[in-house]
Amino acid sequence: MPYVIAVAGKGGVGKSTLSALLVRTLSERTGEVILAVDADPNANLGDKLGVKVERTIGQLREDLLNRADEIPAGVSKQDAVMYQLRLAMAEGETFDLVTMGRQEGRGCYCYINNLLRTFLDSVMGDYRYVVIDNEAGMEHLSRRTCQRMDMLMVVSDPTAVGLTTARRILELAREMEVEFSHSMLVISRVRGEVPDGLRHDIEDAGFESWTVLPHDDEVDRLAEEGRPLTELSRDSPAAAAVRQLVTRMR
């Protein structure tokens, strides 16, 4: 069984900068292929590994829904799916990365997210971990896209209404029934020490433990010139948290 992270919190938070250097550190600490999963509609963590993603999940239901009587004879829609799904999987060489994409036409969402679900179970196997960077704020929870998880990773930025919103998803995850055996509230972008009113508010949201992302310039100028975190420093202040955060996941 993979060991599956599941990234999550609102928006503007930093969730898919998390997600991108779990990627790499877990890549680097094993020697392994990643497999990453942007489950956000608003895609961006292929842009932050550095690689283009030439067709979503989205974008792969338009295409069954406009050819589906161009399925050959004899060939399962399902099985038709899993072939295009594979297709649309975008490789590194340290990862391999699926991308949800936006729904492009009328219909309901549940349907890419029943594909995705049913992508993940039959490939997750190949991989020893899923990182998995999820849309902002609760929906994907309340969706059930990720059935099971490890690690429940939600991100916050050191404000107090930051806090609120991961507190309600930790809360969601829980009376959704989610599966998910350990969680962990990441505070992101922090300059200097976390102010002790806030560290009282951390230590009461629920979560089984907390650490920091610090600011860092780097990773602010990386995204300022397009190029993906991939470049960062080894020794760049968000980098070394990310490889101490992997330390201490169970």
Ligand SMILES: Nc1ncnc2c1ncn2[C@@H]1O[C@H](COP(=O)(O)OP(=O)(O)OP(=O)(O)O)[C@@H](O)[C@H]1O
Second form
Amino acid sequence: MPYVIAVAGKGGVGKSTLSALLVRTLSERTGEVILAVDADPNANLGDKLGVKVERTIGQLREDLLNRADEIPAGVSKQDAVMYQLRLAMAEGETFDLVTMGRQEGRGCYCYINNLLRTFLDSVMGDYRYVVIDNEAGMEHLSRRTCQRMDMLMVVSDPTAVGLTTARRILELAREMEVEFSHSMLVISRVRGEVPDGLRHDIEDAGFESWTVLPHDDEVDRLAEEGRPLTELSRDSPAAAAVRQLVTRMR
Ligand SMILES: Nc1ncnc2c1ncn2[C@@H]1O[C@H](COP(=O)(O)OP(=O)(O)OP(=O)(O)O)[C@@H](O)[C@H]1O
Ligand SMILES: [Mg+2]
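The form predicted in complex with the named molecule is what I want next, because the block you gave corresponds to the form predicted alone; please supply it.
Everything in the complex follows now, all chains and molecules, and the chain you saw is the first one.
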């Protein structure tokens, strides 16, 4: 079974940045290919990882619905879907990326969605680590891209309002009976020290552990220039923090 990390949090806090850095750090540490899943309909993990996404699962789903009768005789629909899904994965040297994309039309996708889950479940078995970058907010938790996760990482900015959202996400995950073994709060884009006034809220938010991802000018600069985080210097503050974070993961 792979170790599944799901990254959640409100909009713009740094979920995709953390996800991309996790993928990079985990592959460096293990020498293994990591499975990255971009579960945000407004996908950009591919950009951050420096690969071009040719096809999203959403587009594939649409094609399958419209062209179901074109599956060659002798091939089961399930096999055809699985084959297409494999083709829809973007492969980097140190990771494979599945981009969910949006659900495009209004057709009935239940059958295909079920196949998709089967696919993700089966494909995940081939990896030691899976990193899922989720969309902002918490509604998606109920949709369950994935059935279980080992680590729920909730990213928050260093503000009281941000922490309230982070806390709510954790509560919602519990209410929804999302299966997770560990939880970590990641306070992102911290300049200097975490303000004393926030420490109490952080400790009180209900997470098993918490850590800081410092503000990093180089991360910002790469984003501005549209360059991937694979180019981030190894000794940059954010890269170092994620290395540290990974050693604390259980
Ligand atoms: N540690 C950091 N230091 C500096 N800039 C950062 C850091 N983390 C994220 N950013 C910047 O903040 C912006 C938002 O980051 P990111 O896209 O990772 O957030 P997100 O939570 O995935 O957003 P969304 O909710 O839109 O998916 C980006 O421009 C990114 O470069
Ligand atoms: Mg994002």
